[in-house]
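First, one chain by itself in structure tokens, the form predicted alone.
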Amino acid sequence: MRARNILGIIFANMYDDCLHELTALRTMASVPFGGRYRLIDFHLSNMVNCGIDKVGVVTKGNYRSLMDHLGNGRPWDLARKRDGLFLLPPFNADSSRSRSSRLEALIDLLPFIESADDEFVILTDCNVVCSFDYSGLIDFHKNTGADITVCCKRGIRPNLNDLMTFETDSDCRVTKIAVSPKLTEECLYSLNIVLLRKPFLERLIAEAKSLNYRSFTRDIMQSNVEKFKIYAYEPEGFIRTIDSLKSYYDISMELLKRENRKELFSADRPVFTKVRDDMPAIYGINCKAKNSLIADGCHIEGEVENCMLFRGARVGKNAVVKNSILMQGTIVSEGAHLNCVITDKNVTVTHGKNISGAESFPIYISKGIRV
């Protein structure tokens, strides 16, 4: 089914701390990923692909690059006279505090939510890389008669604060919720993609405000597991959660496998992003490029293997780059050698430098640094 009666809300800053290297100057939502995308692109695309045409992006700080990326929402067909894309800043007229939690943000957003004439609301963070059809989630929610439906995945729990794990019965109804348990075995953990009816969410927010609740997961979800009908929905497809720089690196490297790219970037569910026209990548006469994703505007004269290069990256003569991620505008000068390195935007590695990390501990070079 199409979802034109659903309001989408995306939290841009949740879990910034887990990827502090890349979020020091940007939000989690605007972290570059996959050679040409930002993390928010996957969630915006999931929404618009199933017909959601009103999306609010909740911000807290460092959102200048996010504003530049989103613009008026045109790449996602959200540049509209009615509804469309809304950037929701960290303060409103009735609040003198910065939002420090999901629940505080929702309390501040209550007027925005009440102004929508939609029947349902989808809440999502940006640290999950995924592409799946929300229509299945919506149908599941309606067919089960759920009060709250949470998207989940079975596996090793990511190392994130306030992350829920679930136990369910045979009908997928949640019977027990644990918050940040110390688990080493596989479990059913939350992807923080939540669907519920708008009037129900409004009532929850109003109660939370009056009772001075602080945590959405503990005070609303965990405390009411027996009272509310909470269901767990397990979507299919390429779904990965970022909880550290290491996981960001590992998930990026997974895209070098064709089957993973095919699963994430399906022709039926395109991932939209801001278009930046550039010339095709240029490959020098004696260059070598193997098993790498190389974006438009790159210039390769040396050797590149098992790498991801964003737009405008340059690899000089006799330079060797392996198992690395080079973000936009990175320059690897002649004779330099990089292995297991993540460079942020506009990094320059000068002549003859040798920088090597390990797959278990990639080295990160901050934005604009000259090595």
Contents of the next structure:
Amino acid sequence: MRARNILGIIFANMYDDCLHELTALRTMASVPFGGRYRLIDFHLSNMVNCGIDKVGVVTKGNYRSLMDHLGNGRPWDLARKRDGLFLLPPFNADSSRSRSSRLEALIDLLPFIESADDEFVILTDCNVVCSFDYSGLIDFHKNTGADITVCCKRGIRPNLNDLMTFETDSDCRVTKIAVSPKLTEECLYSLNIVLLRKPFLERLIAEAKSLNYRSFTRDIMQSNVEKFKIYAYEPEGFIRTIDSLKSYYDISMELLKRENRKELFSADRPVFTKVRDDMPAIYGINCKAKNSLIADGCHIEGEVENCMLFRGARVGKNAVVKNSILMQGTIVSEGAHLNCVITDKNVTVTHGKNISGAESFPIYISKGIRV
Amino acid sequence: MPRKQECIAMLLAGGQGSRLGILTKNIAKPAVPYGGKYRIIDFPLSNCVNSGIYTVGVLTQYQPLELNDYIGNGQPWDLDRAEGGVHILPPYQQIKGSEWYKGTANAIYQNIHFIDRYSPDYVAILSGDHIYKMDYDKMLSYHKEKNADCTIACIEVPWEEASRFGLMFVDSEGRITDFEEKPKNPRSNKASMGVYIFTWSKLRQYLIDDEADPNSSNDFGKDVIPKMHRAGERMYAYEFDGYWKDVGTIDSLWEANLDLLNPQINIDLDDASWKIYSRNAAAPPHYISADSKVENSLVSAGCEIEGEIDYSVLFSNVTVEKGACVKYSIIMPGAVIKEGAVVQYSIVAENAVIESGAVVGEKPESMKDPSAWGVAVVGAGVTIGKGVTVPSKAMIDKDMKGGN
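Output block for the form predicted together with its partner chain, input the form predicted alone:
After this comes the whole thing, all chains and molecules, with the earlier chain placed first.
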């Protein structure tokens, strides 16, 4: 079903610290991913692909790159007179400080939520890479008569603070919630994508404000597991949670497998992003490119294997780049060798340099550095 | 009424481009794909905005659906504007009746009211079928500096090709002294690029007079320009020395695409100060598999490459399966080249499917009669069956069934 009566809220800064290298200068939402995207693109696209046309993006700080990326929301068809994209930066220093958790941010945003005329609200963070059809979630929520539906995934728990794991009954109703338990075996963990009725959310926020609650997971979810009907929904598709630089690297590399790309970039659910108008990638004479994802605007003269090249990356003659992620505008000069390296935007690796990390420990080179 | 503009552009995009055969069966020539992600019209449109011309009329007539859709509100070129912007101008019914655009000059004549709305001092008349990057603002400065009535952009072409073009004779001041239309024995190699700037008040009168002339074919090159010249108007040539290519034929379209792979040829699409804008496909980066071999080629977003690509231009979302081989070819969006198929010296149009083992096109060297060689073309959505051979110069617009 189409979901015009749903308000989307995306939290841009949550879990920034688990990827502190890449979020030093940006929000989690604007972390580059997948050769041409930012993490928020997946969530915005999930929303607009199922018909959500009002989305608020909540930020706390460090949001210049995010604003630059989102603009007026046109790439997602969210530049509208009615509804569309709402950027919700802090109103003042107090509000910036008070937005360190989801619940605190929601308290801060109550007037925005109240002003919307939608029936439901979907809340999501940006550290989950996923593309799935929200209509399944919406139908599930309606069919179960849930107060709160949380998307979740079965597997090894990502190493995040304040992450819920669930136990459910046979109808998927959540019977027990643990917050960041010490678990080594597979479990059902939260993707922090939550669907609930707007009036219900407003009531929860008002209550949280008056009782000085701070934590959505503990004070709202965990304490009310018996009182509220909380249901766990397991979406299908390529769904991965980023909890560290290592997992960022691994998840990126998973896209070199066709089945993963098919799931994440399905033709009926395109992932939209800001357009840069690069020319197609150029392959030079005698270049070698194997098992790699290459974005527009790349220029390959050397050797590239098992890599992800973002828009406008350059690999010079006799340069060899393996198992690496080169972000937008990275230049690998002639004769340089890179293995298991993540270069941030506009990094230059000069002539003949040799940089090598390990697959278990990729080396990160931060934005604009000249090696 | 809109505010006055110094210069607006009128882009002639109604032509069929019949020499492009099946490539323009369902689309107008300016909408023909070029260069891996562009369409021909992206070049004049991008030139306009990069030159500071933000009011552009696009005159359409032949098969306009896809072109209209592509231009849309003009947003990819920053032409969705409160003031000016892009306007699609098909012929329309008027009180004295209705008629198609009879010729290039008549097309502008029928839109005199559109142009008058902006009361421009100058009008640039552009054609929608050339690949080039040009600063019209510099040409306009030249036009003003010469106090010209008409300025025609020209480019020096090789002498042996000069007889294909409209040629100009120019004095030391740059003033045009004579014209020659496609002469057998050319005496000049300065060819008109089909880019004109007119002083609007002058052109307006000439268009009205030309329309009243029953013997006129209402064409700029054949009628209006010679009339202005005979009347002694100030006509100047503006010399351009960058890359310019008329992509009017299959062979020239093929060549113009492969020119992008030639480092000797100066059409830099990677120039951040003069970007060529286009409507982009929402596709992920392209994938090159471990078995593939890609060299000396342009590859666009969304492609999945497992075969061998050499000296070719691949548009978005093209699939080249294992063991397939694409050489010296242009593969347009969404085409699929299946396992073991060979595509060489060919243009494969949008969403065509080349089944496994099929062979499309021939090498010039392997022809018995090399002079009979030409680029093979597979039309949009056509399927070439298993093991089928498509000869050189063929144009296939219907499915070809293959053996098993």
